[in-house]
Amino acid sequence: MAQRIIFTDSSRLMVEAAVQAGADVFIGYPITPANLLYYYSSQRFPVFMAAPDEITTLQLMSGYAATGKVPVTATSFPGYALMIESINMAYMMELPMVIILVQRLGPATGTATMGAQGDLNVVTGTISGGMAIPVISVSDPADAWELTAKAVEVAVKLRTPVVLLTSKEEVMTQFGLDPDELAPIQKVERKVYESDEPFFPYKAGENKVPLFLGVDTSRHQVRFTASTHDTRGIIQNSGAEALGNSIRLHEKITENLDSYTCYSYDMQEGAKALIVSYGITAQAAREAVAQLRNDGESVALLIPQTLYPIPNLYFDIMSRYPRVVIAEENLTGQYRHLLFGVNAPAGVTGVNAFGKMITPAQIKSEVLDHGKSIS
């Protein structure tokens, strides 16, 4: 059968994947470089709402989520900064939603027409108290399709906000694609409380996740509470049950990590160096690996897609190599610091850039120059 090639971009793939996975509401405030996600969503989602600002966006998403809908939005750093308080609210209320964060360059409003990978620290530090929020990163069109669906699944199954991290170059670059090569997406079905017994909205169920019941039900009283609360949703300050409930919010994310750990690991026999990269820079890393191998160098590649919480598997893989090169398009090496702290162990180095994309040649140079000491 002949190929059917279409000309598209990852924004369209992400929107279509989210809808097929069961997301049914898009609420957003237009912001560069997430504009295409906003535009395509206005055409594709069953319900689309144009919010007056980012704070209102998250409040509306929370309202829809409380009725059983699965909302999605797309923004960049300035918008995400405004959303953080409401993301914490949704996290505490255990409301599923997906926030697509399209990174742009620099602090404040930054440079809206330039991409980067500079928002990882703010995303992993979103929840007060350092509690974990799932952060998933796309690195190519296949990821844009499959990992968007995965983000919807995680949001629903764990009853939590999920951040889908991407960048301007990933969502606005057009490419040819055979749609028949895209894997089928199954709609995520939500389990709801069906018993006639009294309903406790925050009573831990399977995998420490409470069963859901929307505020539109007439069978039981339903509470959604953003302050510290007990299993009934009653506000409490420091009772053991209430504090334990808040701890559970973190544990349901970390203890179910295996169910949403996604990564790509391209190993090679005899390799002493491992390149680690994510997002848009992973494309340069793939090319660097291909060139190094073509030149007779043995090198392996790890592309983390679940960035946070950090799976222990990543550390196991990295421990196999005396040299680890972490490439990411930000000034300070945010993922390197997240993995190893500010004082990385011997053998771990980074390739970083600000204001320009990292090239395969830069990654190759780091591997070859610093690899001489272990050859």
Given for the second form:
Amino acid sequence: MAQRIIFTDSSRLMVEAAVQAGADVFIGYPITPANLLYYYSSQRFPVFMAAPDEITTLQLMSGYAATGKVPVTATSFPGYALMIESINMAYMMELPMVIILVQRLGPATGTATMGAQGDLNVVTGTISGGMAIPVISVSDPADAWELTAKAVEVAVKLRTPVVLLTSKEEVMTQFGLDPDELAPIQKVERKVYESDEPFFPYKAGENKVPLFLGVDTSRHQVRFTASTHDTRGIIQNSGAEALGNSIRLHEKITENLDSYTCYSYDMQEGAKALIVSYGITAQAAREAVAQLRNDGESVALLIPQTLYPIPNLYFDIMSRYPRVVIAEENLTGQYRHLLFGVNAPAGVTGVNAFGKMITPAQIKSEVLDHGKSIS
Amino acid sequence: MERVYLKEEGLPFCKGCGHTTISENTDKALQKLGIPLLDVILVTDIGCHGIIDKSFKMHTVHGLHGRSVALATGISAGLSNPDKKVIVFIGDGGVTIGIQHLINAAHRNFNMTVVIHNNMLYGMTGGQPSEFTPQGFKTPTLPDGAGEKASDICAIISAAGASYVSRVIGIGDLSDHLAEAFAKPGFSLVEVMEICPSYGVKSNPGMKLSKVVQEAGLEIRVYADRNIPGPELLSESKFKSLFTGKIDIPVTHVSSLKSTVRIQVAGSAGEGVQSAAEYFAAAAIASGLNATKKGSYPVTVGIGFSASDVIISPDPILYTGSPVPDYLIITSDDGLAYAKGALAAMKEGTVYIDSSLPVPETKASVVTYAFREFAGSRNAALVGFLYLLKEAALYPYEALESRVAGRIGKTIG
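Could you drop in the structure for the form predicted in complex with its partner chain? We only have the form predicted alone so far.
Below: every chain and molecule of the assembly, starting with the one above.
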């Protein structure tokens, strides 16, 4: 077949991938730089609804999810901040959904048309109690396609909100692409409770995930509950069963991490330095690696795509290198701090930027000049 | 009457609380209408009324404070089935924090019935006043009484376009009132006036509920009875893949470009800068190259500068930031101001600038041309790209010209 090229952007890929994977409802509130996702969704999703604000967005998504739908939204930090209480509700109710967070420069309304990677702390800290929520990060157009489908799959299989992290430069920059070369996406198969035995909405099933039944059923009573509840979904203060149920919500995310650990690891024989980067900066890192190797330097590259929970594998890989350079477009090195705390071990340094993209040259220079700018 | 929707056990509310009256009458009203148990979905809010879930046998959904109506809207839309009965229990506190959700759901007339348990204060947290505490009504935190008039939620929701709205006193048999609202299509609302036996009665000894309501100017009546069916939302998707349609770019030309080239174009909003850059990038793809394009402009897209960065390369393009361009096209004053940084950073390469503008200081070579005059200011950026192709031969001129022929109408020479 002849090559068929379209000139497009990752917003289009993400929306098409989400629908092909089985997402069927998009609820949106306009916000720059997520508006292309909103637009494409209005042209593609079986159900599209404009919400009057981001709290309502998450509530509508939760309502749809309670009837068996798989909703998606796209927002940026200001909208995400409004959604947090409702994301906690959906997490507690075990409702599948994908929230695409297109990062832009903050704080507050910041600069709406400038990219950033500054929301990792708020995203990984979304759930009260320190509980884990899956955070998947897109690093190039292929990721926009494959990882969006993965996010839908994780949301459905683990019955949880999933955050798909991207940024302005990723979803608004156009590029040429042959859509026929994209890997086919399988629609996620959804298991529901089929037995005639009494239904316990929060009884752990396989992988600690309860089988789903929506409020559209006429076979069993279904309860969805945001407050601490037992396996029947009845509010309890702090009984062992109810607390155990809340803890299970965290465990199903962490104990099933292997099923959604996505990363790219580009090794090189003899390399002493490892560059770690994600999101928009991963592209600069790829280019820096190509240039360094071209100059005869040995260097390896790790691109975490599943950012959170943090797979142990990342620590295994990083421990093989005396020098680790973590590049991300925020002021303080949010992922570096998540990985190592504020006091990173000797040999681990960051390349950071605020209000501008990190260049391949900055990453190269940190690899070559390692140690001069430990922060 | 025997209970059908409620369990036989006692209800969890204080003695004398109107919440008990509402729950028992909800059971009775549903029985009168004969709605099958599992066709009813009860969505509750936060507040004393919200602990009722465990006493009901239909589907129950218990969410956040003030958000129950928005959550129920999603459920109603997701079911998209007028035979299912979505009922929301919410207090006056929940309405205070979430009034937009009621207005929105009423405005769009989603199938549901909202039952407001209005006891005129926050009962669960110690009796603080809400937007619905009548003037002069005392609460533990307002011993001298509320200073403002209570909001009239029935008037507000009626104005929003609800199908049915009524206010009743929460004493005695309410089942006919509730049944009437439950039976209406679209969005219906019943505000049930109550007095909190723990905080309202103690703070206002001897006060009669009906007198409080009357003195507050809140009428006991039907506010709206419009009988409007709710929206139908679910249908088979009419949409096809986002990869179909007229977006394919056939490769029709060949470029001999050997390395990556970065081009920045800087002009004014409304002068076709973004579309010109898109045409230029698409024509590069039609010449077998890789291309990326991104735009920069103020949030008010119709005024001020408009700039774009295009990268073309025979190799895959990874980093799409905009360091120093190899070629810079400037077509207007706005563009010249925007391009200041690039002009200073360019140590080599070429700047193409409209001949009406002052020649800028830069280490790059500067070429002037009448981009604005050639085919009008709306085509200035496009003419700039065509001129660049004539001068720099990055890929065949015809690849771009054939895409935009109708817009310029003459060849740049």
